[in-house]
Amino acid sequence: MKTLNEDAQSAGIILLEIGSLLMSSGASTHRTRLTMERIARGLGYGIELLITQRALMLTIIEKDHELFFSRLKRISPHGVNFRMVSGISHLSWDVMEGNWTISQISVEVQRLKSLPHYPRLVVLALVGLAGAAFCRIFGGGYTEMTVAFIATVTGLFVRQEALKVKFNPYVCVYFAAFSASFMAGMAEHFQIGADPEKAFATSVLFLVPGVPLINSVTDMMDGNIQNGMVRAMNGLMISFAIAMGIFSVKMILNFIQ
């Protein structure tokens, strides 16, 4: 067997980095596979992939010289970062059409990783407005919308703080659901507004695990049954944490009535 080609090693390392970023940013398994294969083709390599929820295994085959690269990489905890997913998707087409080198790809990946997140106050305000908008859709008035806004901002703030101190992600969701529904529940308890139940019902909608549940369906439809089931269970666990937060608040409110 010949000595490993340095280009194959470099290509493998950057491909694993790209795959890990895609999976941890909310991309489906099928999209991750297609993007990595597209970039590998642009670099002139064939690859074999094993993608799980927590790890990537990649083998690169350089057909002309029979050289290979094989390595496993763990995937960081999953979140949602569509800017990263979109940026890597554009990058993959640039590699195919522009014959990018590995160093150019590496520079672009580092640029995408260094992009700043939205300011915390902006995130809190916009998510709060989304909660108020949901309340309006469900028939709430301006008072109920205000309550939903305050409850949503409170819940999101608590979740962010819980994540900072590295609580279990499901416990963070529980704390957020409890905080948001408690704020809305107090408004219901004191009869603030004409229909406070609307604010209570919509105060936790920002926690609904839309991306994991959608990805679970798309993964299973694409034949990635294992990843689809894992993502479905993740979504169900988040939903259970939300339900337990609401249930806890309901128990407290029933006790003090």
Second form
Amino acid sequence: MKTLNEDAQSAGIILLEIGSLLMSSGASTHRTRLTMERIARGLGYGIELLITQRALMLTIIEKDHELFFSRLKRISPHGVNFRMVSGISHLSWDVMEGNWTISQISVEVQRLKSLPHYPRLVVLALVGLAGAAFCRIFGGGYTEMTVAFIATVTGLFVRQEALKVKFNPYVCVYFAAFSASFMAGMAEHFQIGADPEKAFATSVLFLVPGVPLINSVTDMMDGNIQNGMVRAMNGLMISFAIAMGIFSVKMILNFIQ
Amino acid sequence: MILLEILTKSFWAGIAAIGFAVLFNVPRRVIFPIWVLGTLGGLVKFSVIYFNVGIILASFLGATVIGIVSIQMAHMRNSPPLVFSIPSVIPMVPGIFAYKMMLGLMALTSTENTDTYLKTLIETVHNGAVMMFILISLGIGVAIPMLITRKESIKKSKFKKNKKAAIST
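We have the form predicted on its own; now please give the form predicted together with the partner chain.
Every chain and every other molecule in the complex is listed next, the one we just looked at coming first.
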């Protein structure tokens, strides 16, 4: 690997990398801006930023205002990853207080990128439990909770598989909503449990776009109206995909009755 | 009896929060705090609903409590507060209302009878409005500590002092 030089250009490149990682991991626009400015200050540069949902624009200015460096970077969506947000937050304070160099930052970013996710079975089991928990909150009994658990696990499994073969993300959500509510719908069809509708309504709740919707409100409160609108629209598209999945299952259930 | 029901519901809200925490790949050291926060938020929300306050204000209060406590947690566990607050708030996200609204919108495309149309329209608008206001109140509730203290980062002097003390001892 080529070693990075300690100049404005490599600082700009590493800053853009950090910013795009933060945006795709589910940090709000304000947090991304603050973190990037903090790191730049730690390295001794001033920066100007334009943050949008899918691209970052950075101009880095050296102190004498003679040299500057500008670059645009695309943000590729990866899905929410709070381990990354937490790690980068630590990193930014290390740069501020520990006077880290650019190569140290680059090593740490590589380490954060290689951190493992939770094992797949653990994720499936705990998200399934979350589905059962939703069912309990809405008043379901143990049978409905079991149905919600199975439906959620199936839906999440299908979503992971669909993401692996690189379907459009909204189509992935549609597939997941379809299979989850199909499982719950089957329970409804065969009259398993006292109140199978509760399992049906809660089986897709794990897909609810909580992070885009909450971040959308946060962004708008911070005055980043544009990013907030984009996130809200994204959340709405996901909700629409979920609704289409449920709608398809309802059609099938009506048909086989 | 009601108390027991509120307690169990809150317990399960905490479990739901853990599910989302794992889905969002949080660091392992914050999983237990997230369960505590989710339970606490549920406790506040369900108790307030029990006193016949609307679901919007109840969600707002629950989210505010989560927002305030998550700052303490952030100091204790050394992670940014959003890592705690977002997974714990997500069980309160009005998924049911969102999906009822979507189903209503779809039903509107195929309804021809005026009476059914009006009834569906009223329900859809109601569900949509409740969903929107709950979402806004969740977002603001979580942000309230920041709005009140007017600090750019929670990791101001307080944390730095702790760190230095830890090094010097």
